[in-house]
Amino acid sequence: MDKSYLAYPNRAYGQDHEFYDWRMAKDRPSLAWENGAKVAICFIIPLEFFPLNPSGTPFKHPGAMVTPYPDLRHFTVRDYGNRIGVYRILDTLKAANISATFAVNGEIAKRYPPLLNFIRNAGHEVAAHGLSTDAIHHEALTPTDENSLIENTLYCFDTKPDGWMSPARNQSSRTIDLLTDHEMHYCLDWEADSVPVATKGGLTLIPNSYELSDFTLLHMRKQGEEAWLKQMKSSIDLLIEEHSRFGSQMLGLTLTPYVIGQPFRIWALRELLSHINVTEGVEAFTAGEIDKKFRSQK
C-alpha cells in the first residue's frame, strides 16, 4: 500500500471524524425505552421521485434508471410503490396498530399532497428525504449549492418535518452542520450504532439498518421474503439476548413500497409485525419517538 495513504490528517485514536465523541460500546449509558422495551423497532418508509432522465450527479442512485431514457419499466415500478405498494404498507401497520416514519422527497410532497395527508391522519410522521432521488448531497457541492437543496426540499413542505435522511443516503462533510444550522431534530442516514448518536452539534442519528433493508436483501442480493423475514426475526432475538450486557438497543428497518409492498410479498411484513407484536420486550416507535426518549436519557 502506497504510504501516503497513512498520512490522511484526521486519522486519530478512536475515530477519523469529529461528528461526535468517541467511545466503545461497552462504555456508552445504558438507555430504556418506553414499556421497559429490551428492543425497539424503527420502520422508516421512503416515498420517492426517480426522474425518467436522471443526470447521475455523482453517481446514480440505487433504485434509478436502468436501461436508455425513456425507462417507463423501471419507472412504472417506482410509481406502483408510491400508489399501490405503500397502502398496503399503511393497511398493514394499522392492522397490528404500529406507527412508522414515512421518509418522503420534496417531489413527491408536491406532487402528491393527498397521499401525505393520509399519511399524517393515520399517525405516522413525516421526515424529508431530499429533493429528489437525483439530488445526492456530495462533496463536490459548494456550501451554497448544499444548503439550497435543504432549503428547497423544507419549502416543498406545509409543515417543517423535524427529520431528515438524504437521498441514497449519502452525505458530504457538511451535511450534518447544515442539518443542525436548519434545527432538525433527527438524522436517517448512517448505522453506526444499535443505539442513537449525538452530534456535537445536537442532532440525533438514529441507526437505520442498511444490510437488513428489503432494498438490500430482496432486490439487491435477490433473497426470497422467508430468508428476509428469518433474518428480521434473528436480528430482534439477538438484540433480546444482549440487552443484559448493553441496555436497550434498536433496529431500523427500511419498508421500500415497490419492494415489499409487491402483493407477493407483503405476507413477509404481516407476520413480521406479529411477531413484533407478540414478543415481549419488543416494541415499535417512530423516530421522532427514539429521537425525544433518547434526548431525555442523555
Second form
Amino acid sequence: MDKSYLAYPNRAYGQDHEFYDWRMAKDRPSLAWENGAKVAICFIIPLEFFPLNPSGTPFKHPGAMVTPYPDLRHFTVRDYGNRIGVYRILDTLKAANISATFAVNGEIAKRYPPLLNFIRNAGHEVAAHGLSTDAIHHEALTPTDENSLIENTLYCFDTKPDGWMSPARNQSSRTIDLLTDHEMHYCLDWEADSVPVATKGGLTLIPNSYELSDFTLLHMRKQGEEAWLKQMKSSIDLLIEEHSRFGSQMLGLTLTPYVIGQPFRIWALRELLSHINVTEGVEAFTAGEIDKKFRSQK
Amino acid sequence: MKADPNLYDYWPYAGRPKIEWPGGKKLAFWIAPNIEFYEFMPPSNPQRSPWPNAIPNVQQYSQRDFGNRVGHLRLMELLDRHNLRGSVSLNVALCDHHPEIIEDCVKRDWEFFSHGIYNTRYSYGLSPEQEQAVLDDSIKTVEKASGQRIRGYLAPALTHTEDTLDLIAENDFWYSCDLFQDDQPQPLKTKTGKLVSMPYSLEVNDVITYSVNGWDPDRYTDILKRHFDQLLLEGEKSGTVMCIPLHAYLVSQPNRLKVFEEALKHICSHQDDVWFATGKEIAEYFRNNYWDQSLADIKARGVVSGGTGFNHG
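Can I get the form predicted in complex with its partner chain as well, since the one above is the form predicted alone?
Below: every chain and molecule of the assembly, starting with the one above.
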C-alpha cells in the first residue's frame, strides 16, 4: 500500500466532517415537545417512481428492478404502493387522526398530481425525495450536476417543499451545503442522534431510522408484522423510560406503501397508531412540525 | 428501453366507482394452481439461466416432478373438499408429457390459461413472430387436450418482451396475470382488443412466501386470512379481487397442506360475500359490466397518458 494509506489527516477530537459538532446524548439540553410528550413519532412515507430501465449508478436503489428488461413484475409491485398501498395507509392515518410526512420523488409529483392533492388535502406534509430512484446523489457527480438534480426535483412541485430526503438516503459530501443553498429546512437522510441535529449552516437533520424501517424489517429481513409491531412498541417504551435522563427524544419511522400497505400487513399499522393514541407521553408529528419545535428551542 | 411500460394509466384507489360482483358479492376469489413442466436439460437463454447453479439441477428438477407426481392430486382433492375450482396456470407442454393431470382438471371443470410452453423457456429475446408461435401453440395445445379456448395469460416464469401484452390482446385473450399494480381489474392499454389486468396477488403466491421469503406454514395461513379480511372489508365500497397462486411442489408438501386448508376454511366460511370464480369468469364479467365505467373514471382523474403499451403516443 501507498504510505498515505496509513496517514490520518482528520484524526482529532470530534467528528471527521464539518456539518455538526460532536455531542453525546447525556450532554444535550432537554427538548420539550407539545402536550408534554416524552416521545415524538414522525412517520415518513416514501413515494417512489422506479423506472423500468434504471442505470443503477452508482448502485442499484433498494427496491429497483431485479430481472432482465422489461421487469414488469417489480415495476408493478412497486407501483402498487403508489396506487393502492398509499391510500390504505392514508385511510389508516385518517382513522387515527395522525399526520405524516410524505417524501415524494419528482417523477411521482409530476405523474400523479391527484395523489399529491389528496395527501395535502388530508392535512399531511410533502417533502421532496429526489428526482427518481435512479437519480442517486453521490460523490462522483459534479457540484453543478448535483445542483441540477435538486433544482429539477423542486421544479416538479407546484408548492416548494420545506424538507428533503435523498434517493436511497445517499448523499455526496456536498449535498448538505446544496440543500442549505436551496433553503431547505430539514433533511431526512441522517440518523446520527435520537433528537434532531442542527447543521452549522442551519439545516435540521431529523433522524430517520434504518433499523426500525418497515422496508428493512419486513421487506429486507422478512420479519413478520407481529415482530415489527413489537419492536415499534418496545422502542417507544425505551424512550419513555429514558425521558428522565435524556429528555424528549424522537423516532423517525418509515412506512413504505408497497410493504406495510399490503392487505395482509395494514392491520399492524392500525394497531401501532392506536397504541400511540392511547399511550401517554407519545405524540405523532410531521417532520416540519418537529423542525419548527426544534428551531424554537435551539 | 423505456422508463415506463405505459400499459395502464394511473388510477388512485380512493373514490373509485363501485364494482359489484354477481349476486351483490364484495370479493371475487379465485385460486390458480400452477401446473408446470421444467425441463431436465433446457437450452440456456442468454439473459437468464433456466436453473440456478448448473444444468441439470437434480434437486430442483425432481422437486418440480414431485409436484406433478404427488402434489397436484393432493391439492385437487383438497380443493374438491371445499367445492373450489382451480384456474390452471399451465405450461402447455405438460399436456404432452402428463395428460393424466389435464384429464383430472377437465373432470373437475377447471379452467386453463397459458403459462407458456415450459417454465424453462423464457420470453426474453423472442421476436414477435416467435412469441406469436408460443401463443398459437398454447391455444391449439389446450384446445386439443381439453376443448377449451384459453382466455388468460401469465408469461412463463414472469418473463416478457415489449410486445407480450399487445400480442395476447390481438389473439383475443381476455385477461393478463402479468401485472401486480392493483387489487381490482383494470383495462390495459393495448393496440387492439379488450385486455383486463387481472389481480394475481403475487405477494401471497406460495413461491414468494415459501421460496423467496422463507416463511413457515402458519405464517402463510395467517397472511392469507388477513389479506382476505382486508380485501373483503374494502370490497364493501367497491368489489375487490383476491387470487391465491399456488405451486403443488411447494404447498402440497406434507408439512404445509393441512395448515393451508385452514386458510381455505376461513375464506369459504364467507359464502354470502364472496364470489368463488375462475379467472375467465371474473374477466368476462368485468369486460361486460365495468370496462367502460372504469375507463371513464380513469379518464376523469385527469392523468391519462396517450399511446399504448411501450408506445408513449
